[in-house]
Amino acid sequence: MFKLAERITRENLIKNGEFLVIGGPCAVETEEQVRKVASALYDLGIKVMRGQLWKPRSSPDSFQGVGLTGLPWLQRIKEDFGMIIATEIVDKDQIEPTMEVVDVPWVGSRNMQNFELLKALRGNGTDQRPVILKRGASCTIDEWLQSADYIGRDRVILCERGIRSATDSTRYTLDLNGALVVKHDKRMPVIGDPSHPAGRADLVPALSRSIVAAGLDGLVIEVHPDPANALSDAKQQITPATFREVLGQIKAVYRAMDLSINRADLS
């Protein structure tokens, strides 16, 4: 089997003057669901799809993901749509069975300080796939960077996804200040997640625009064909139609800033 992982590097995804857009559902639920999203992303020129097979949840009664059952579904999406697949890895034992399908391993907020997982993702130095590392909800910038060091900073793409704060009006607080510190002071690539800080779909477009206007390197946004019936994070996922509108808004922001958004093919 040809391994896309052999040619996907951080430099392929994060380029000067381009903006990385990753879309997809909070969790893989069925093959029909992920194919609908993949088709919509493909039509919009999006090349990277998020598809979480495992979902670490606060309640044991919540949907935990389909696990390896969904891996062949993602493989067929790669073959049929040419998608780059980004998937959250929640345990070191999941790395080996997914590595031929998953191009961009992903460490979620809850596992940012799961150091055994981070060390396993570093491996023996031969795997150069980029790793998205989300910031822990209560973690400092220094702790975030130290976690990146376990994997290797040259492979890591940091993702600001909101932190706990005094506000109780939204799920989290999008910390653009912190994201800009690690981007400019530490010279790290940083993307933003508008879905989790909002916790509600109607705020996602505005937060997406703020991520672009701040000058971050990209964003990852949750897109579901039927958000009302999603098995996880139903309130914050947007439809493909809304996603199309958001991409148009992103393009307008980039035009106003005289920047390029070639990665999303929106020029």
The other form holds:
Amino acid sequence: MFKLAERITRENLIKNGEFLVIGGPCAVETEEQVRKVASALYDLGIKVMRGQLWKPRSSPDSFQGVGLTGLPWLQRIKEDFGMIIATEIVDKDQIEPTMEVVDVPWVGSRNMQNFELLKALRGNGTDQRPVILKRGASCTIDEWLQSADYIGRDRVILCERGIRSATDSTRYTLDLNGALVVKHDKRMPVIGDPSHPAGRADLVPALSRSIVAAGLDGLVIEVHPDPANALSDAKQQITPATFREVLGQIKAVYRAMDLSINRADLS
Ligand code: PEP
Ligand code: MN
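May I ask for the structure of the form predicted together with phosphoenolpyruvate now, the form predicted alone having been displayed?
Below is the whole assembly, all chains and molecules, this chain first.
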């Protein structure tokens, strides 16, 4: 079991010269599924697991997530593996129950401008847990930063997850330019999501390498034990075996950049 810092803050997740890797399924589906992923991540030394309890879907007929039913499953993963849990919060009423278990809440692209949710996440300022803010697919850098201001810029980790562009050959376009502008000009931590812009698993390794090579602070990647039968984003999720390969590539690129991948303060 990982031994982690008592309180997870942005500073002990994101550090200069270290690269944060978050892995896990698109959605929490069953306890068996999330435990399989957690165990695979644990074996690879990955300390932060993602997984959505609520799924904002384009179609009401698509899987909407297991909701709070999955929270005890995540709690047991924390207890058994010492994993840091990241999940999306889609409504302000979910903040209180979810934050009982979840260490790193995130705001998804569709909610980047849900200002009531952003205000509620700011809370009373005493909770300093980091919040990942994914970029809206059609939002500008300025809009992204203004949304970060609602939560409090010092707690936010920005996540570039692909924007809509003239490209229709992939799901979205990973805007590394934009991510770099924010990182360099605003000194904000920025991680990348290779899974959603790709929309297909075979492009995920190369996009992951490009996120590392660009010098972003980390990445969040979708890993599922059986992607073909995933209840959401089936085409883009990678297996733990592929994730192991991708991780090897990430480390190689990172080493080539003369940086270290281990997060000493989390263990
Ligand atoms: C996700 O992370 O699974 C997700 C739905 O992401 P986004 O909000 O970027 O579309
Ligand atoms: Mn997804």
